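Listed next as structure tokens is one chain, alone, in the form predicted alone.
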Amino acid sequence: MALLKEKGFLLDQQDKRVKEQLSKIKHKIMVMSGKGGVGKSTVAVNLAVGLSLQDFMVGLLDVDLHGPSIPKMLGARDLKLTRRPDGKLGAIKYSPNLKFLSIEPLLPSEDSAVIWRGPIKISAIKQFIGDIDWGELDYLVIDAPPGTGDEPLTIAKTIPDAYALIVTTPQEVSLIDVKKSIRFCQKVKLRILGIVENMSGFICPHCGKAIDLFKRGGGQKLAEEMGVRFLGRIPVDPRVVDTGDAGRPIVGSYPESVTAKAFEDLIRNVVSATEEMRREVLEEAFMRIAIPISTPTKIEKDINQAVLFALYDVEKGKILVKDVVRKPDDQDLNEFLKEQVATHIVLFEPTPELAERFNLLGLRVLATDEEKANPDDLVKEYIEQVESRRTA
């Protein structure tokens, strides 16, 4: 029993030191796809690259712990972890305004094999979040590996504010994966920055004319479809495989180049984009509202004894989804709600300290004592009320 208690107390440390580094952060960005070969690390490392150019405070994370690249493209595998005075690891720092980690560097070699199962690779993240010290950043940028496997889950719930980027090609069998990218972001409430489509035309070496060789715009058609961001496309260049192999990202060594500027458009695109979904979350132009219930169409009075919750994602006035969620038995309610990502939480007739112990959670707190109200019929008079705020 002493053993167990003894890991708990370790687990909430390791959860405070990441809540206490995610805290410096301002915007965490995942980049993600469907599947391999698209070019996400590409994007990745030029997107931070081209950010840090841009005088902003940049962190890239490289959590494909089976097959790290990100030192490889930087050109930085001799570089190491730094030390504080007062003892504790920083981030490698790679320019002025760039700093970067993955796993290479604390392997015994470069081509070391990890053979890791999920419960250590979710512990090395948080590792890798919480015990390395990054410092106050604009950005942290997140390289996960290809799919919706065990890295990009405990992002998902490691850092519950993070935004999705995914990268896809234009051909159709990428496309398929990236609707998988979509439904798991949806799923876990991840919120989707966009989506880039790399590889789209192949700037010809010899005239600099652009070819439509994997073809062009599915990436564009899909974002609309499913109703994201469209952040701008990629063209194919030879030099990004040359830069990329030499360790000199294209953004800073042909800046005037098509590619470049293609990914200029990009990072501006995400300047823009995230902005625009931080001021949604501080104006309640989205929201995610939790509201416990003891059936379908009633409010369950004490929170305490709340099994199944209501929970409606709101985004500019439309209640967009609306889920049934039930909390595991074995589950604090404080970290449900934390995975949940919940922006708002609706209580019966709550006391100050009770309203108090969720606001210091991060959650605006509203209160009904209408015993036999319907929770649609209160989330749709809480979005007239923001509305007529916002228009006020």
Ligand code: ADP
The other form holds:
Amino acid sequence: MALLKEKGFLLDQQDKRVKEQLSKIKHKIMVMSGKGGVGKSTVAVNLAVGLSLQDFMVGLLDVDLHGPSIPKMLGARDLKLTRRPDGKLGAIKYSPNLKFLSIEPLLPSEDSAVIWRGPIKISAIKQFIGDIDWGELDYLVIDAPPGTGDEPLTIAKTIPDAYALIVTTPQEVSLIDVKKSIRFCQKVKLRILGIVENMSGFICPHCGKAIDLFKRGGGQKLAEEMGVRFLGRIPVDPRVVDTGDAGRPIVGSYPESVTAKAFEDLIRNVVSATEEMRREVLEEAFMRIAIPISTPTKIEKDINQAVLFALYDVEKGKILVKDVVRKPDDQDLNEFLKEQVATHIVLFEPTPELAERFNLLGLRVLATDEEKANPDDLVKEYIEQVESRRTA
Ligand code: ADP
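Could you please show the structure of the form predicted together with ligand ADP, as a counterpart to the form predicted alone just displayed?
Full assembly next; the chain just shown is listed first.
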């Protein structure tokens, strides 16, 4: 555990503002990739623009602090942050239902090299979310930098209910990176929305037809192997580069093209996957069960004394990950459970008042009077109950 932790009124206020903003956003999607150049920003931009064209309220946040590319791809470098009547800064308005934000308009010149230290990066990302008014949104699409470094980690911690969308290309090396990204998501407990295979097949610039020039389908196979959704494939299309450079995303500028149609399919799958993931929580097809423990095999009877928690991610009857997490001494239990995005909590003989306290946080309370039961067995037993109900 860290010996020193930065604390202060202003930091706490910032966290509060971040939470307020996030509560107004229905779905948060972090677009990530194992390495650069696979088309992560291209997918993020076309996904955001495509969703906005379907009348969703959308925000697009460029967290690539070192190489922001969203303003260029949107052709919106001249647009500025808006100031609202109450003095608060608003995200940049691209269209009536698409707002975006990038570090680029805040830099002195286009070529400014930005050197960020870790803590500053974290604070900048929190400011992007907490200090800028995003309003009510259906989707916030976040373009994270490649890899599994500071920024994706900050987003996972700041927006624990974000879903990860992983972009890959069909090449073997890129697919290996996907496994790394999936493992990262499991470690930081980000739920995975699915995988997109970009640069999959080739669209002939002359006849506009799809040609299977390169290997394709690796992303889909990997998705099946890893048990995550395959959200779609986007072909290699020279117009993606041209429209990206010209600031006119292909979904808006060539809506009839094969590539725009591929993005349309992707967007349809994203919309249904986000709705499905929300439903899964309601129907308990996805659960994150928290059990206060005193030792690895014993439940802690007094929740108010609990420091260690066993957390189980359960999807459609299977335990995907089990983890033991220590609640920081100075963290409120409610905050801790929210940060872990727990859906269920197991309590030892709770009073109705205690159960209600957790229900009000949006958690289902599972009660036990078996003080000697092994937490793993409690979870397995509950999974059986849920599954027989779900499949009845
Ligand atoms: P990343 O964000 O992963 O670094 P970008 O989205 O910036 O990648 O894309 C890298 C380059 O590849 C850009 O020039 C972009 O126009 C191009 N590109 C991305 N996707 C495609 C595609 N499907 N067909 C052709 N070029 C693409």
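Numbering follows the first chain given and starts at 1. Remember, predicted model here, so these are calculated numbers, not experimental data.
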If you could, name the hinge position out of Q186, R248, F348, R279 for the rigid-part rotation between these two forms? R279
